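Given next, in structure tokens, is a single chain: the form predicted alone.
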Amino acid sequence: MTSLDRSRLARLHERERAAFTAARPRSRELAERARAHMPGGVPMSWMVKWPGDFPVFVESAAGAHFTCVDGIDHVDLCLGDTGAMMGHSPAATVDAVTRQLSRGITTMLPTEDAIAVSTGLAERFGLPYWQFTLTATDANRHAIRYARLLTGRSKVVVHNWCYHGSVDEAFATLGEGGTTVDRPSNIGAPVPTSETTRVVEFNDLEALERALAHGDVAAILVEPALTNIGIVLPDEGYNEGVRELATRYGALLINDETHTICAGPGGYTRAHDLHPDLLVIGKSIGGGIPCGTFGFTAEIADRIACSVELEDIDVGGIGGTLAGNGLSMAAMKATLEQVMTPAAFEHMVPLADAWADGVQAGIDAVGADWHVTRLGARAEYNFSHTPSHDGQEAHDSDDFELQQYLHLYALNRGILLTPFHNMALMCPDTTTADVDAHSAMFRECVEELFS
């Protein structure tokens, strides 16, 4: 396999620095006035993260592209991590959100609207209630409250280098030992995850059978393939052994569906006929406006029921006065309706598919340990010679130093991939124009790198 020259690495990536600042001078001016009142001159700190010496400022964005205050238009495969998985301001979405616009923004009661994106989700997923808040992490942090509410235990089981939005239970990873540690940065943690979580490899049953067998499981917070750590695919059988385990040890089993969601139009739940008692989602079925969701079982429907006295039910951590507005509800409706539906996916897939063909042919042209990973309608690529099988091995297969310099490279040629790790997302309007520019880009890139 051809090596990496780090000197060469690091003076082709001054080179593109130097380059993105130049090209990029109004973006620059913007930063420049942002730092006045946002710490990084960003409005959230992991945007200073992107790479180049500021971050690009949008100027508009629609369907697979997005043009930034210096007029430059770039193939955007970033997509806001799946929260436009379905394309920039689709015109459905946008359509019927500006009807809500004049007819009430959040009022704390319910619209028609709810009645058809709960059903059509029941439809959609398998579980036949519903629950709305405006974001997966709010989501997950219900379904959590829930679990131990109906288990009478407090831990959560999550995978190692898992990410469930910032949920606090789901910043820890695996010690020496098999201990549960806070994840490196965790921010002002309340308590030590070791009090709250138990971690285990993604792909090891007997770990998690172990991690059950302590009998204060309240949920099993899953994803059913990683992706936030790179795509980490499971064994085959291993979500069904996730499933059984729960059973057995009487531990909820939570589905975070919120990036598997391009596995298909019900995720990767319904593409592969699993059975969580609970399943989140978020970002993407909005079509961009905050929404999420958890879904459950009408068992587990019953079991709340019977739980929570009416008196308390607004008291108990679970819900937020913006939560199902009248706005995410029209969003999600129209979203799910017209824009994510089984045509958009059969054109999405095939797609991803041609992303990873063409970064693949780019890998075997220069002899580069590198892998391509396929999950739906997402591809990404991990610098190591096969695929990861726990997260573990994809977090030390990361080089930050590359993927930065990667990113820079595609970002000075119009190209915006997902930050923090090498991943593509198609949406219904991605081109095979789009795919062919990311493919040529890419091997002159590597071409370049290991010359």
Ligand SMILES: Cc1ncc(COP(=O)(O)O)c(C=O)c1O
Given for the second form:
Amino acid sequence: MTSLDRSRLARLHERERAAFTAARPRSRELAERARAHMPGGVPMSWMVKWPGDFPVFVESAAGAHFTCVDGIDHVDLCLGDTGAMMGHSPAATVDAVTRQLSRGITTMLPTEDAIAVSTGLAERFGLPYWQFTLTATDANRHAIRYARLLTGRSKVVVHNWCYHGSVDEAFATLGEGGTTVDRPSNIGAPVPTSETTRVVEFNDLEALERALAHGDVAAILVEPALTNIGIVLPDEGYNEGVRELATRYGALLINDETHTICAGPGGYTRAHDLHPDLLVIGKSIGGGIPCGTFGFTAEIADRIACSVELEDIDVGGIGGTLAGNGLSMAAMKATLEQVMTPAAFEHMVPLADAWADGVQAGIDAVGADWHVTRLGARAEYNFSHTPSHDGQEAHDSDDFELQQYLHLYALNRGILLTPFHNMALMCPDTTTADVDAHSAMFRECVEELFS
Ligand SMILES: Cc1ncc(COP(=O)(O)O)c(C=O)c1O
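For comparison with the form predicted alone, produce the structure of the form predicted in complex with the ligand.
Everything in the complex follows now, all chains and molecules, and the chain you saw is the first one.
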């Protein structure tokens, strides 16, 4: 296997940083102005982590591409980290949202669209009842709260190195001897996560059973395949085993499909006939308009109805005045019915395979000790020889310096990858030419890096 020369990487990285800055005078100027009233010159702190000395400012985005303020066209393989999985500004969503904009944006009252959306979600995911939020993060928070209410238990089980949005309970990792420790980046945690959370490795049913045996677990919150520490696929029978243990130990199972929706129109859950008690999704189902939702069984709906007093219902920790607003509902109705269709996935999944094949060809050409993992319309390469079996393995194979370089190299050639991963997502507008552009770019990149 070919090994990486770190000093060469550092030299090449300097070259790419200079090229990035030279090609983007307008983004640079905006980034400097932006610093006056936004720390780091960015609207959200994590945006400073994009490769290059300042973020690329977007002029416009359509379908699978965006143009930056310096007039450079980009193939967008990040797609808002799934928020734009159905392409930027899909026509049906834009039409529906445009109509709704002049008919009232938010009223705290339902619109008729809510009936179509909840009915469509029930058919798609197989759970009969739905409630709405503005983000997947909030949907996860609410699902956890209901699980605590219904079980009378306090703890949540999550996978090591999971990500479910800014959910307090989920910023935990696995410590020595199965203990729970705060994730290093956990900012201002309300209480130590050891009080709220038990952490288990993905694909480890024995550890899950040990965690559940304490008898204090309200919910198991999972992605049915990990997507946020690289892609980690489940062993055969793993998700079924999680289901069985949840039932046996009286914990509710929450499948977070926010990213694994890339597996098909009904997400990983439907593609693999899984049966969670609750299901969370956000981002893509509104075509990019803020929305989130969680679905649950009839039994849970009945138990909630018996447990919450009407008088207290608005102050019980589940809510949001903007939740279920007319604009989000119009966006979800149009996106779910007209854009996120089986036909769209029939286009997207083969393109993700073609992308993975292109990357694999580049890896093979230079003999790099890397591998590619596929998950429906999404694929990713990692810096280890074999696919990771759990979150820790995936975490340990990460290489921040190398990753930043590869992302910058791609960006300088008009291709945006998902940040913090080497991940690509296809949308209904992605073309074979877009994928081929990535394959050619990747091959040149690794050939130079390993030459
Ligand atoms: C699996 C998963 N769940 C939930 C979220 C949170 O989504 P949002 O940032 O829209 O709240 C994310 C975000 O990346 C995610 O990956």
